Amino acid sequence: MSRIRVAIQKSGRLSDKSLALLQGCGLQFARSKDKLFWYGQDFPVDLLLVRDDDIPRMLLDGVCELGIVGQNVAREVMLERNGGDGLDELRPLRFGGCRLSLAVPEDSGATSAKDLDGARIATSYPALTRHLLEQQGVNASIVELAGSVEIAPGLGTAEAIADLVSTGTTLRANHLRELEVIYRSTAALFSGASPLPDDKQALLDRLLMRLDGVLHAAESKYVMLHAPRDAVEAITELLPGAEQPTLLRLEGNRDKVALHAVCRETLFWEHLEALKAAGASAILVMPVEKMLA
C-alpha cells in the first residue's frame, strides 16, 4: 500500500501546532523509540520529526512528500539551492506568524532599507535577505550568523541586522530599533514540485480535503438565534461569511423563527450587539469541530 511521509519540526514553535493540525485531520501515530519516525495507524501517512531547516531540503531531495515549515525557512532553502524554485506551497496555515525585519542601532540615522546601501547586514537568512534587498535596489554586504544576530552591531561586525521579530524586546535590550519589515511569514504545507504517482496523489487529495475541513472549522462558528420573521433578511446580512441560513418554525410563535447559520468569519461582540439591535434574541455561538464543504 502506498504511503505518504510528512516532515514537521521536531521541537520549537511550530511543532505542537503542526502535530495538532494533523491529529485534527484524524491521523493517529505509533511513536518510535527514537521519536524521529511515527507510523500512521489509521491513515497511510507517516511522520518525520526533524529540524525545521531540514524540512525543505528533504522535500527537494525526495525524502518525503509533504512538509510543514515556515515560509521564511522554505524560501531561504529554495533560494540557496535552486534560486527560488523547487517547492509548491499547498496551503498557508494559520499559525507560526512572524516577520523578518531590518534593525539598526538606536542612534543610527537610517530611516529605510535604502539607507543601508553598502552597509554590512548580519542575518541567519542570508539568501532571503539578499534577495529581498536586491528587489529594493539595495546592495549590501551580507554577514551570515547562525545565532545571536542582535549582538553584531555592538561587536562592530555589522551596521544592521535582518532578524525575526515578534515583540521587539530583544531589539530594545540590545539598543536596536526596528527599521523596516521586509518579509512576513507563516507556517505552510509544502510539497516537492515533482508530480506524485496516481496512488499517492489520491492520498494527498484526501488529506487536503480533511485539512481544508479543519482549517475552515477553526475559523467558523455555528450560530443559533431567534429572529422576527420580518427581520430575517436584515439579520442574515449581519452574519459575517454566512451562507443561506436554515429557518425553523418555533412552536407556538408565528411571528418568530429559529435561525441557524455557519459563519466562516470571526464573530466579535460588535456583531452580536448588532444582531440584538436588529431584533435577534436567544443568540448562541458555538465552535465547529469538523467541516466538509
Ligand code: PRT
Given for the second form:
Amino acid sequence: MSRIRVAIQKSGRLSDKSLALLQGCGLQFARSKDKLFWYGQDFPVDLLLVRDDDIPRMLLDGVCELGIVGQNVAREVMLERNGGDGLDELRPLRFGGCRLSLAVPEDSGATSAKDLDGARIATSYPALTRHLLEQQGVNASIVELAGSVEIAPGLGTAEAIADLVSTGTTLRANHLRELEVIYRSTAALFSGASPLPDDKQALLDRLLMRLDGVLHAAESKYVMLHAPRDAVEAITELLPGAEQPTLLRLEGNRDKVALHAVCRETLFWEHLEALKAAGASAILVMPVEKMLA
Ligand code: PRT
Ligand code: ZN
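Would you mind generating the form predicted in complex with this ligand now that we have the form predicted alone?
Full assembly next; the chain just shown is listed first.
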C-alpha cells in the first residue's frame, strides 16, 4: 500500500505547531527520539524531521510529497532554483507569521526602500530580497549572511538589512529602525508541483479534507442562546459566518426559543454585546473540535 511523506521542521519555531496540526488530523507516529523518520501508525503518512531550509528542496527533488515550511523559505528556494515555480502552496496555516522588513540604523536618513538604491543590504534571503527590491525599482547589492543579520550595519558590512521581524525586539536591541515591510509570510503546507500517482493523490485528498476540518474548527464556535421569538432574525444576522440556526422550544416559555448556530468566523466580545442588546440571553460560546462539512 502506498504511503506519503510529510517533512516538518525538526526543532524550531514551526516544529510544535506543525506536529500538533498533523496530530489534530488524527495522525499518530511511532516516534524515535533522534531519528529523522517517524512512522505513521494508523494512517499511511510518515514524518521526516529536518531543517526548515531543506524542506523546499526535498519537495522539489521528490524526497517527500508534502512539507510544512514558511512561505519565506519556500519563495527563496523557488526563486533561487527556477525563477519562481516548482512548489504548490496547498493551504496557508495560522502560525509562523512574520514579515520580511528592510531596516536601517536609527540615525539613518532613509525614509523608504527607494533611498536604498546603491546600498549594501545584508540578508539571509538573498533571492527573495533581490526580487522584491527589483520589483520596486531599487538596485541594491545583496550581502548574504546565514545568521545574525542584525549586526551587519554595526560591523560596517552593510548599510541596511532585510530580515524577518515578529515583535521588533531584535531590531530595537540593535538600534535599527524598520523602514518598510517588503513581504509577509506564514507557515504553509506545500507539495511539489509534479502530479502524484492516483493512489497517493487519493491519500492526499483525504488528508486535506481532515486538515480543512481542523482549520475550520479552529476558527469556529458553537453558540447557544435564548432569543425572543420576534428577534430571531435580527439575532441570526448578528452571528458572524453562521448558516441557518437550529431553533428549539423552551419548556414553559412561549415568548422565547433556544437558538443554536455554528459561527465560522471569530466571535468577539463586541458580537456578544450586540446579541445581548438585540434581546439574546443565556449566551454560551463553545469551541468546536472537529468539523466535516
Ligand atoms: O534549524 P532550522 O534551520 O530548522 O531553523 P531556523 O533557525 O532557520 O528557523 P526558525 O525556527 O528560527 O524559524 C522558522 C520559520 O519561522 C521562519 O522561516 C519563518 O517563516 C518563521 N518565523 C516567524 C520567524 C520569526 N517569526 C522570527 N521572528 N523566523 C525567524 N525569526 C527571527 C528573525 O530572523 C530575527 O532574528 O527572530 C528575530 C526577530 O524576532 P523579533 O520578535 O525580535 O522581531
Ligand atoms: Zn533554517
